[in-house]
Every structure is written in C-alpha cells, then in structure tokens.
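One chain follows as structure tokens, the form predicted on its own.
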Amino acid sequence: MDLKLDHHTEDRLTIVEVEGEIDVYTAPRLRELLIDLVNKGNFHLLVNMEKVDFLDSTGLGVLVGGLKRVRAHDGSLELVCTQERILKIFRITGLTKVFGIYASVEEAKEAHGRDK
C-alpha cells in the first residue's frame, strides 16, 4: 500500500490529507512534507488521518517530530481520526494527552477558530 499526501490552507490552518499506510517505508515522505510546510511558515497543521489504514511507531515518531517543530513556533499539530484501531495506538502510547484529536475536519476547524 502506498501513501497519498495532499495539503491545502484554510484560514491560517494547513490541512494535510493522508491516505494509506504510515510505516517505516512511507513515513519519511510525511516527515518531509511536515518539515517543508513548517519551513514555509505553516505553523498550524491539521493532519486528517481518516483514510489511514495503518500506523506504526515510525509514523508516530514523525507526528511527534512535527508537533515539536510547530510548537517551536508557538504552533499546533492536531489530528482528525475516528478509526478505533488507530485511536487505540494513541491511547496506548499516551499521545491522546499530547495531540488534539478530532472527529472531523469541521470540528477541528471550529476548535482552531476559538483558539485564535
């Protein structure tokens, strides 16, 4: 399975669409995209993981690394995820306390709007 990545910006929030598997083979592509976005001044990122089929520890590391990068600029990296098998990984690792995790892009955008 390949990894499809896309992104667009809406009202200072950059939405990263991720589809496929985030694993040791594909995670470097996501890492490169997150680094590129931060280097271009996008410090508020929302990663939509609704179409992610698999996430391993390498993928988690990329997301944590992205979070550290945006926080260095007083930014945020939040997630959209409702898939129980993916959410379970965040719960087991304690990362539900670190990432804002939303049920939809709309919910995340509303929360982001309130936090401005």
Given for the second form:
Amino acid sequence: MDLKLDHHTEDRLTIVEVEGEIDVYTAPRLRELLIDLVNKGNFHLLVNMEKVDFLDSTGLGVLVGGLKRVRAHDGSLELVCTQERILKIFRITGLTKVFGIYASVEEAKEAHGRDK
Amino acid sequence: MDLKLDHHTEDRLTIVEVEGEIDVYTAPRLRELLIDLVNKGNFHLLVNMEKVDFLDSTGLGVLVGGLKRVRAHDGSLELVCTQERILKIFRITGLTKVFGIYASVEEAKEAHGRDK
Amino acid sequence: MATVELTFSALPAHVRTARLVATAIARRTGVAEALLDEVRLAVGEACSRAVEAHRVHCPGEPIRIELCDESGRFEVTVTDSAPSDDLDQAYNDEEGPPAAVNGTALASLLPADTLMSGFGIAVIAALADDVEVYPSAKGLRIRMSWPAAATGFATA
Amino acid sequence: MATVELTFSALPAHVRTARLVATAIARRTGVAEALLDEVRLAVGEACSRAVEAHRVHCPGEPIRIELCDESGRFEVTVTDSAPSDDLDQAYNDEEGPPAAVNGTALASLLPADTLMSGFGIAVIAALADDVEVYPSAKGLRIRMSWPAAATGFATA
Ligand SMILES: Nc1ncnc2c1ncn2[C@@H]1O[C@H](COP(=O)(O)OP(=O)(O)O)[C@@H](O)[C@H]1O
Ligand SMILES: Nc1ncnc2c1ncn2[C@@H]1O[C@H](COP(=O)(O)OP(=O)(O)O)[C@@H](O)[C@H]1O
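Okay, that is the form predicted on its own; can I get the form predicted together with its partner chain now?
Full assembly next; the chain just shown is listed first.
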C-alpha cells in the first residue's frame, strides 16, 4: 500500500511506473521524482497508473504540477490508465480534458511516435 | 473476517468447523451453537480451529463454557489446532492443560475411538 | 450521536488511518460494497484538506472525525480548526481557487502543486451521497453521508 | 502526546475497529511485523474488557483509546469509565476471579462464559512488552507499549 516508483527512458520518452497509493502521505515523493526528471532534461513523461490502488486530489495536484513543468519546456506528461476507479477521479475533476490518457504503454508510445 | 460455523456428526463425535475471528463480537454465535448442540444431546464435541484467524479471551471463555457443559454430561470438548498464534493464547492462559488439542481431525478421531 | 470518534494530529500518515477506519466502519454499517471506494476517497479528501490547512495555520491542533450510523445512513463529519478566512488568503497567495474547470485552460489556473483543496471539495461533492459544508471562524466542518443498512452497528 | 485518539461507544463491533487502528498504526510506527499479532490481541483484550465492563455498568459512556509513539516506543492506553469496585462486585456475583491457573481444576473456577476479564489481563500482561494498570474509582486505565522505530510517525 506504500508507493513504489520506477522509471526508464526509451527513445526520448521517460516512462514512470507508479505502484501503490498516491495520497497526501506519498505524493511528495512522486512530486520530487517528477521535478528531478524535468531538472535532468526529461520533458516527455508517461506515467503508468495501472498499478495505482488509490489516488486522491493531492496526487492529482502533483500530476498537474508535473504537467505545468514539462509544458514550460514544450514537453508532455501523459498517463496510462484503464482502471475505472482511478479514471473516475480524473473525470470528476475535469482532468480527462487536461491529460492524454492511454489504455497501455504501447498505445501511448505509438501516439507519441506519431507526434514527433 | 467474520465467523463461519458449520458442524456434522460422525459416529457420536460432533465436529464443529470454525472459520474466521472468534472475538467479543462473534463469540456469542459460537456460544449459542455449543449450547444448542449440547441441548440436543451431542456431548462429544471436536472444535476444528484450523481456519480461525483470531481468538481472544472472549472466545476462550466460550470454549471453556462449552467444556463445562459437556462435562456435566460426562462428555468431551476437544480442539484441533496447529497454528502457533492460536496455540500461544491457550498456552499463555494455561488452557493447554484443560483442553485436549490435536494436530488434525483424523488424529482426534483416532484418540476418541480409543477412549470409547 | 457519534458512535466512533477519531482525533489525530495534523500528519499525512493519519489520513490513512482515517480512511482505514471510515472504510471498515462503513462496511460494517452495511454501506454497499460498490460505495466503499467512494467513502474511502471522500473521507480521505476531507481529512487531507484538514491536515494541509492545519499544517499551514495550526500544526499543533488535532483534527476530529466522527462516524455514526443514524436511521439507515452512515454519516461522517470532519472538523478542522483552521480559520476559513486564512484559507481564502492561502488561495490568493497562490494562483486563485481552481473553481472553474474548463478544459485545457485549467492547468494554468491551478495552484502550484499543493493545496488542491478546491479539487478536494469537488471530489467530495461528487462522491458523497449527501454533503454539507459549514465554514466558521473557528474552522471548517464537512458532513457527508451514504445510505447504509437500517440496522447498522447494533447488529451482532 | 497522543497522536491518535479513538473514542467509541460500548459495542463489541467497535473493538474490531480499535484492533484495526492499533495494528495499522503499530505497523506504520515501525513495530516489528512479528509483534503485530501481539499488539492486535492485547489491544483487543483491553478494549473487550472495557466494553464488557461498560455494558454492565455504564452502557452510555464511551471508551477511549490513545495511540502514540514516543521516543521509539508505540504506546496504547485504553481508558474505561466503569468503577473498579463494581467490577470486583461483578466477579463475586459469578464464581470468583479466575486468578489462579492450575491445570484441570481451572475449568470449574472460571466464570460461566462471559467476563473473562481476568484472562484478558493475563493475556495482555503476557503479550505487551510493558504494561501498567491504573485502577481508580472512575474506571480502569491500561497502558501498554512495544518497541518501535525511533523515527515513528513523522517519517514521510
Ligand atoms: N468492518 C470492520 N469494522 C471494524 N473492524 C474490522 C472490519 N473489518 C475488519 N475489521 C478488523 O480489522 C482487522 C483486520 O481484518 P481483515 O480481515 O484483515 O480486514 P480486511 O477485510 O480489510 O482485509 C481484524 O481484526 C478485523 O476484526
Ligand atoms: N499502517 C497503516 N496506517 C494507517 N493506514 C494504513 C496503514 N496501512 C494501510 N493503511 C490504509 O488502509 C487502507 C487499506 O490499506 P490496505 O493496503 O488494504 O491495508 P493492509 O495492509 O492491512 O491490507 C489504505 O487506504 C491504506 O492507506
């Protein structure tokens, strides 16, 4: 139930794997990671939410914060998520319109490839 | 985590299958069952504790109460238990000396057969 | 008549405890399984909001959450002690409250990273079956409720 | 400094809530996995005892449990409001306290089915790393503690 974070870069796209609960308790760690990635010049981020059990508005805040940071560098922050309980939170808050949300890492990579 | 109770009689021995947590909340149901069995003339009881996740002193009280009832009819109340966390509670309270405790239903049935 | 009351200091870890308790009691009270996720999230939002507000304004004060079942409803009340005026102030220090949600323009309207309180309330409003918010000079009280089994706690 | 406090009415179901909270917080506070079973059982015993005592003497009064981490220990205090004298009285009404545990003679010494309070205290004493019992005219307070991680709650 704690947060596990992992990331790797494939062809200019940095995939961030998130597992566990993103809430007021763990969100600071995700924020640090996103800031760190951007500071190191990774401006195209794909956050895989498939193993996220719980997401609250603090977690949303961190994702939005990350989005703002990469946009300042003409970058992107997109999500992989098919879980209804998590999608619901993006829908409630209107954030489905703000984030690109894909059904799988592959789908996101393809879309990203086309954009380049 | 709630309590599931089941029982059947094989050759004068009534086997009570208990699953879940025996605590202050659920113990009354086990007590009722034991009283009911004794009232219906089942004086040799074997309580299978292998699927019990949690046992507290209220649960011990119910088992001791059952033992007193069957003894009033020259009966027996014995237990099947191999779980260390449950055995520990019998040990702490000195009740390992009060109850016959077996490693399996088969072992208990054999011992019971010899006693007859 | 609150049958369970939890008081905790303003630490993020305790929000998890509050979620855990609320979900467990909701289940026991007979709230439908399908609604338990909503209870967990809404209660978490209300408590996170309270913790963030306390950390800014009164880190030493405890936050209170009351849980009760009353005539077939599971009711949760979260009470904080952070003055509401200051909370508005905190918004102004950032980039204004994220009230209007309109598409891609949103991101720029949002407060930096933290204090998603406006979102929190939106989430609660969307998830709780019934919500009432009572702002006062002494703090905010959020009362939420969901349908539960008529018998509730008393069932043994 | 209690960092979490739970107050609940004298219902058996709430003992489960108390166990759940104590175990969750013990885990978070860094109590060793091997000790969590003991925390769950000891806290459950203390709360069951309090619930039984309240049901006999003061069913309307709430029971309080405080959980805190202080200098590397996880400490739990359960406070009831049932007068201790009456509790002795309750024993006398049954078959005397089950204090002496000596083999097969035990069963006949035990109170009928309920009020295994003497056992409860024995279990707590055996399981908690450190226990103190404070009887008073106003009720009983049981304080138990276990070793925890030095950093405790504050770690994020
Ligand atoms: N609905 C509930 N209300 C209060 N306590 C509960 C509830 N469900 C479980 N518990 C308690 O929490 C502890 C852990 O139970 P567990 O079976 O692990 O719960 P879960 O169903 O969440 O996995 C147990 O001691 C149990 O009695
Ligand atoms: N140690 C803890 N302290 C407080 N809350 C916890 C703790 N562990 C889990 N929780 C919270 O309880 C809820 C259920 O968590 P879960 O992962 O099901 O716990 P468990 O490990 O008992 O299965 C989650 O919202 C989680 O944040």
